[in-house]
Structure formats: structure tokens, C-alpha cells
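The chain below stands alone and is given as C-alpha cells, in the form predicted on its own.
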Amino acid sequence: MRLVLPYNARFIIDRLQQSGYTCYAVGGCVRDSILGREPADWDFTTSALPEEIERVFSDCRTLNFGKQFGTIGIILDNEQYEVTTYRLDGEYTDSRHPDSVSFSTSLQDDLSRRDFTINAMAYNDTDGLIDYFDGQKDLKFGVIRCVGVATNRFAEDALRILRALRFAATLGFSIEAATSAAILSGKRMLSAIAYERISDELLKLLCGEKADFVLRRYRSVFAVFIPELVGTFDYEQNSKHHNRDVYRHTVAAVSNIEPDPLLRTTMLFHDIGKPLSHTTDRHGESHYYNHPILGAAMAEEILRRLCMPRLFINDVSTLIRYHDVRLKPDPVVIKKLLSKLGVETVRRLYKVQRADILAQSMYQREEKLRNLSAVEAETERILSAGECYNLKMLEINGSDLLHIGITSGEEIGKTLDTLLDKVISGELSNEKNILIAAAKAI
């Protein structure tokens, strides 16, 4: 098999080979190249020691941040490439990093320490594809399989558990039986992993095409670092609007929305407050009043724990808080929503509501979808017509109010809010002379 290497990748391999060392592209870049995907980055493994790598590339800018682990960064055309000496890892007492590494002269030694067979292949144009662990076969048949003994690989670095699930979700692969069993038996080791590392893998996983299967099959794994999800497992909703328990509805909603990290995270947590807000009416039907408010608070706490960015947390929380709002194609209602949330959030909200509806039962589904489409159409009409829905669009501002003698900042704010409400409701036209007259009257 011959892979197409970019110029800089060939340059690195050729330079080391011409200097008397062996060098190969390795890992994810080889996997993606075989799959016909554009690799996000290129990594290399070599027989050269770190000092020898530095000497071979002495005319290039190099970084030695990982030198103790055998890695030298090489900067070419403002891109960083990592070149690592063949190595064997020592014990992993922190379930993250090896306590020590020892350099090797064997490519097979280096590949044997890697996580999955599909990531344990190496390539250069001279020797072609080096595949000691049948990674190419696993790629062909769509299988995630650990190199060697699965329990050992996960004990070395428990994050590999989530990496296996992420690859299954993003590549649409199945997980080999022994690897799957090791994931389920070793899931508690994830509690020792830093939340920053977990959140990065989680967001990638959620955006996978097969995220729904992984979320269902391995739900107990996610419960290790998001225990709040457990309450939704097998929680029947007892409502004609739903034909799935809360968690299965959640997973269906995740798969119904585009693979955007913000939107998929929103769907993962949109109904997490339901079990804690459950009430039953005199007819025996269940209700979940205020579950969006409770869910938004819970999601905010979870995402803070997972060290997500503040803006991301705020956006998810807002979408959850409003996801169950019953909207209608009324321009006044929509303009008030636009004023409160902004255009981008409102458009996201409609996507969230559509994904939610599609994950519900068939009861009134078509009616709900028709209404949502009408709301979306009216929103776009308002926006394309440039109709006023926020203070920036008012044909009057604080300076205008100062000129007519309103000097208190508080009064200016109240007056502008009142004028905006009247414009949105249609009581006043958004014309400066009319608004000034109304302000004087106020």
C-alpha cells in the first residue's frame, strides 16, 4: 500500500533516513490516510535519539518540551510536527503518564505500547505500511481493538476508555468483545482522570455519527463522570407525548440535531431535570413542570465540573432553560424572544426544539412541527424586513432623551425599555419624532 504524504512529512522522513536513521509516519495520520481522510496532524517515530533529532534538524526551529519522553517538535511552515524516539513505557501509577520511558531500537516495541490496532501502524515510502497488529484488517472491518491485553492498555491510561468510545462514535466502528468488556469493567478508573481531558473526548464523541449507539450501549461509563445521568436511566415518562424513557429520549434527541458540540451537549442535558421535577395529576398522567429551569441549573453545574468554557456553559444553560417554551408565530412574541436571547441563540433554540419533537411520540408531532416551521418563517420575515426588536434598532437613544431633559440614567433606561415594548407591540411606529413625543409624554 502506498500513501500520499504531504511535502513536510516526506521532508522529515527523508532527512532522518539520509542521516542514517529509520523514520515513519505513525498513528492517527496513517489511520486517516488509509481511510481516505485528511489527517489533522502528522506524527513520526524514529530510531534517532532526541539529541540526534535536534542535530539532524539543527537548521530548523525545534521545541524540546517533550524531550524527556523522547519527543522533539519541529516547526516547518509555521506548523508543528512531533518526532519521537522508539520507546517503551514504564509503569503508569497515575493512570495517565508513564513514570519513566526507555528508548528502543525496535519499531515493533514502539508500536506495541500504543492504544488500538488502528493507531499502531507506521508508514514510509521505502518500507510501505508496517502493521504488526492487523490494524489494517480492523480498519477494513470497522473494529476498535486494543493492542495486546485490553485491561493493561486501559490501566496504563484510563482515558483510552473514552478514546475507544470516541473512535466508535466518530468512525462508526464496533468495539471488539474483549476491549468492550475491559471498558465496562475498568470504567471506574475514569474517576482519576482530569476533567479537562474527559471533556475534550466527550465533545468529540458527542459529534460522532454513531454517538447514539455509544451513549446507549455504554451509558454506565458516562455515569462515572456524569452521575446525574443515572436518574434518567429507565425513567418512564408516563405521557402520551413520549414513547421512550428519559434517557432513550435524550439519546434520540442528540442524534436528531447537527453534530455541533454546543447543540449536542444541550440535547444531552435538556431533560436531565425531569426525574427531580416529576408530579402526577389526578388522572394519573405525569408532568414535569419547571424541569427546564432545574435542568439548566444542573447542566451548568455539570459543565463547570467538566471545566467547559464559561460562554459555552451559558449558551447551553440558556437553550435548556427555553427548550420547552411553547412558541407561536406571533410577531410580538417572537420579537420579545429575539430581544431577550439574540438572533443566534433563537435560531439554535429552534433546532433544539425540532430535535426534541422528533424524539417524542407521534402524538401531535406533525402539528408541533408545522407550528415550529411557522415560527421559524415568521422569525426570518421579521429579520429580513429589519423590524425593530431591540434597543439598538430603536430610532431614539439615550442622547436624544438627554436633549429633551431626561437626565437620570435610570429613567433613560426605563424610558427606552418602555418605548421598545410599545414598538414591538405595535403601539408606536419606530420613527424618531413619534418616539420623542412618546418619551415626553412618559
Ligand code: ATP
The other form holds:
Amino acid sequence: MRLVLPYNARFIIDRLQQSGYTCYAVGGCVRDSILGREPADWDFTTSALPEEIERVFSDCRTLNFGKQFGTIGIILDNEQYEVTTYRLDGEYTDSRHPDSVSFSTSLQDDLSRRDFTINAMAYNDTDGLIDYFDGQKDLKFGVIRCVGVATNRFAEDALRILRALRFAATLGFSIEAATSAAILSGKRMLSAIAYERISDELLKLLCGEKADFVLRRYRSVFAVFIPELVGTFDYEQNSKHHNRDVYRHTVAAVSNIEPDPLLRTTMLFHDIGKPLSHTTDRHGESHYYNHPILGAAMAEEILRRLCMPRLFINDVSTLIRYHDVRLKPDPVVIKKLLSKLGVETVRRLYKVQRADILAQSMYQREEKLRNLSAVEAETERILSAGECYNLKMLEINGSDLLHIGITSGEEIGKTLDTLLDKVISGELSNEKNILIAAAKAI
Ligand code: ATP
Ligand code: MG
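Coords for the form predicted in complex with ligand ATP, given the form predicted on its own:
Every chain and every other molecule in the complex is listed next, the one we just looked at coming first.
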């Protein structure tokens, strides 16, 4: 098999070979190249020791953060390439880091420490594809299979459990029976893994094409680090708007939205507040009045625990808080929404609402979708007409008010808010002289 290596990859391999070492592209980049996908990064494995790698690339910028694990980063054209000495991992006591690593002279040793057969292939133009564990066959048939005994491999490093689910979701592969059984029996070990690493894998997984299958089949794995999800499992909604329990509705909503980490995360948690906000009216109908507020608070807590960035958490929380707001194609309502949330969030909110509707029952679906499209059309009309919806767009500002003698900061703020309200409601037109006259009257 012949793969097309980019120029810098060939440069790295050639250099090491010319200096008397062996070197291969390895892991994810080989897997993705065979699949015809663009690799996220290029990694190399070599017989050269870390000092020797540094010597061979002494004329290049190098990074040595991973040197004790055998890894030297080489910077070429502002991109980082990781070159790692053939390595065997020692004992694992924390389900994540080998207590020690030892360097090896054998490529086979290095490939045998890797997680899945599809990630344990190496390639260079001299020797072609090196595939000791039938990774090519698993790639062809779409199978995630541990290298070696699955239970042992997950016990060494529990993050591999989530990596298996991530690859199943992104590649649409099935998980081989023994590997799958070891995932389910070993899931508790995930609690030893740092949340930062978990969230990295979770976001990639959520954006996978087959995320819905993985979320359903392996829901008990997600419950290990997001126990709040358990309340939604099999939680029947008892409402004409729904034909799925809360968790199944959630998973359908996740797959109904584009594969963007923020949007997918929002859908995963949008109804998480439902079980705890359930009430029944005297006709026996169920209601979940405060679920968006409660859900937003729960999502914030979960995402903070998962060490997600502050801005990301805020955006998810806002979208969840507003996800169930019934909007009307009315310019005043929409301008107030634009003023409060900003254009970007409002556009995202519409995507969230559409994904939600499409995961509900057919009851009033056409009306709901027609209304949402009308709201979107009215929003785009307001935006392209450049109509005023926030203070920045108002043709008057604080210093204009100072000029006409309003000096207290508080009063300036209040006056501007009142003027904006009047412009949005159509009572005043957004022209400077008109606004100044109105300010004087106020
Ligand atoms: P991505 O497309 O996200 O880069 P990847 O498989 O390349 O996926 P990396 O984190 O870049 O993932 O790791 C590169 C390679 O290192 C993997 O393909 C695999 O061979 C090996 N590897 C990574 N993480 C582990 C792990 N936890 N256990 C064993 N091997 C691993
Ligand atoms: Mg990679």
C-alpha cells in the first residue's frame, strides 16, 4: 500500500533515515490517510533516542516538553510534528499515566502499546504499511478493537474507553464484542481520569456522525461522569408534544443539529432539568415549567466540573435558558431578543429550536416550523435593513446627553434605555434631532 505523505512528513522521515535510524508516520495520521480523511496531526515513531532526534534536527526549532516520554516536537512551517522514540509503557497505577516508560529498539513494541488496531499502524515509503494487528482489515470492516486483551488495556488507561466511543461516533464504526464488553464492565475506571481529558474526547464524540448511536448504546458510560443524565433515562414525558422519553428525545435533538461543539453540547443538556421540574395538572397532563432555568443551572455546574471554558459555559447556559421561549415573527419582540443576546446567539437559538422541534412528536410540528421560519425571516430582514435594536445603533449617545445638560451617569443610562425602547417599538424614529428633542422632554 502506498500513501501520500505531505512534504514535511517526508522531510522528517528522510532526515532520520539518512542519519541511520528508522522512522515511520504512525497512529491517527496513518488511519486517516488510509480512510482518505485529512489527519488532524502527524506523529512519527523512530529508533532514534530523544537526544539523537534533537541532534538530527539541530537546525530546526524543537520542543522538549515530552522528552522524558521520548517525544520531541519539531516545528516546521509553524506546525508541530511529534517524533517519539520507540517505547514500551511500564506499569499503570492511576489508569492514565504509565509509571515509567522504557525506550525500545523495536517498532513492534511501540505499536503494541497503542490503543486500537486501527491506530497501531505505521508507514513510510521504504517499507510501506506495517500492520502487525490487522488494523487495515478492521478499518475496512469498520471495527474498533483493542490491541491485546481489552480489559487489560482499559485498566492501564481508562481514557481509552472514551476514545473507543469517540472513534465509533466519528468514524461510524462498530465496537468489537470483547472490546465493547470491557468498556461496559470497566466504565467506573473513568472516574480516575482528569475531567479536561474527558471533555476533550466528549466534544469530539458529540460532533461525530454516529454520536446518536453511541449516546444510546453506551449511556451508562456517560452516566459515570455526568450522573445528572440518569434522571432522563426512560423518563416518559406524558405530553402530546413528545413521543420519546427525555433521554431519547435528547439524543435525537443532538443529532438534529450541525456538528458544532457548542450546539451539540447545548442539545445534550437542553432538557436535563425536566425530571426535577415535573408537575401534573388536574387533568393529569404533565408540565415542566421551569425546566429551562433549572436545566441551564445544571448544565453550568456539569460543564464547570468538566473544566470547559467560561465563555463556552455561558453560551450553553444562555441557549438552554432560552430554548423553549415561544417567539413570534414580531419586530419588537425580535429586536428585544437581539438586544439582549446578540446576533450570533440569536441565530444559534433558532438552530437549537429547530433541532428540538424535529425531535418532538408530529403534534403541531408544521405550525411550529412555519412559525420558526417566519421568526428567522423577520430577524434577517431587521438585520439587513440595519434597523436599530441596541444602544450602539442608537443615533444618540451619552456625550450627546451630557451636552444637553444631563450629568448623572445613572440618568444618562436610563434615558438611553427609554429612547431605545421607543425606537424599537416604533414610537420614535432613530434620528438624532428627534432623539435629542425626546431626551429633553424626558
Ligand atoms: P486524532 O484524530 O484526534 O488526532 P489520534 O488517534 O491521532 O486521533 P492522538 O491523540 O493524536 O489521537 O494520538 C496519536 C496516536 O497515539 C494514536 O493514534 C494512538 O496510536 C496513540 N494513542 C493516543 N492516545 C492513546 C492512549 N490513550 N492509549 C494508547 N495509545 C494512544
Ligand atoms: Mg492524531
